[in-house]
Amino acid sequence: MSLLPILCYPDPRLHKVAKPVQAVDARIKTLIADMFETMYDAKGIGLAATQVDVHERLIVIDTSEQRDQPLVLINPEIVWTSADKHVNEEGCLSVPGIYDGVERFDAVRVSALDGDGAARTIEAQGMLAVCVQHEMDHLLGKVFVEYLSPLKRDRIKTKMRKLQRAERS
């Protein structure tokens, strides 16, 4: 297992739109073990393919106290919402040190493959289906900035171009 680099926000290939996984494979499952690793590293709680630039349907989770339930969602399809929805306050590993609220379904149902292949449907709510929609959008190329209005996202760029300068000098 190795650390793989987290691209971060406004880096273009956020915003690619993910292909669907083909085979879960060997080149998958060391992905998968890999994006954990990567995620548990950074203390975070989800973390999609597109996020280390892999533009494949791929999603990892852990939402528990222990990081013990690791959550793996292949090809994930949102097949059911909630009528409710509420704003949460949400992060990303890709937008570190920025938090704002974004409005999510309450709970969702969602029909994937498992890191095994296995056709799989689950029942996420609070803080798993935040997470769950969250990480979905990034298959999708959208970053919860952009959910925020146009001042806050031209804030954040300026803070993370900012962030990556002095990172790099």
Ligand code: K2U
Contents of the next structure:
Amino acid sequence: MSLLPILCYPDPRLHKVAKPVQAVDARIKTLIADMFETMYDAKGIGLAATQVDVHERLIVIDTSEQRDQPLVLINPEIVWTSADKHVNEEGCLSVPGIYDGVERFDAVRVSALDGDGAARTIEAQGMLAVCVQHEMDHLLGKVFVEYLSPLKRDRIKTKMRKLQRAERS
Ligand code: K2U
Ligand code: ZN
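Please could you give me the other form, the form predicted together with the ligand, since above is the form predicted on its own?
Starting with the chain above, the whole complex follows.
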């Protein structure tokens, strides 16, 4: 398994729209393993393929306390959303050190293929529901800071560019 580099905002590749996975083959299974290694190493609870510069509809998630309940969503589609929404504080491995409130559905139902290519439907509430919505935005080329005001977003872009310049020097 390998650690994969995570794209950092405002990298334009984060805004590419992912295409459906055509086959759950050896390439995809290796990518799934590498994405989990990368997510756990980065202390994340979710990671979308877009964030590692692979523009296919694939998400890995583990919201468990023990970090032992991996969830793979291939070609995920939200098929139901709750009536209620709430604002939750979100972060993103592609926007390190930035946290802010985003309104999401309290619960969602998602149909997807699992890591073996079998069709599944999952009901998500709480943090899992937030994470699923956050990751599915990534597959559409959307980063959570785009829900914030233009002023906040510009300040974040400036801060990220400074961080990246410092890392290069
Ligand atoms: O970058 C990512 O897509 C991983 C996200 C997933 C996530 C975002 C918002 C809310 C829940 C999950 C995070 O960066 S993982 C880091 C994290 C961990 C716990 C709570 C919030 C953020
Ligand atoms: Zn993110």
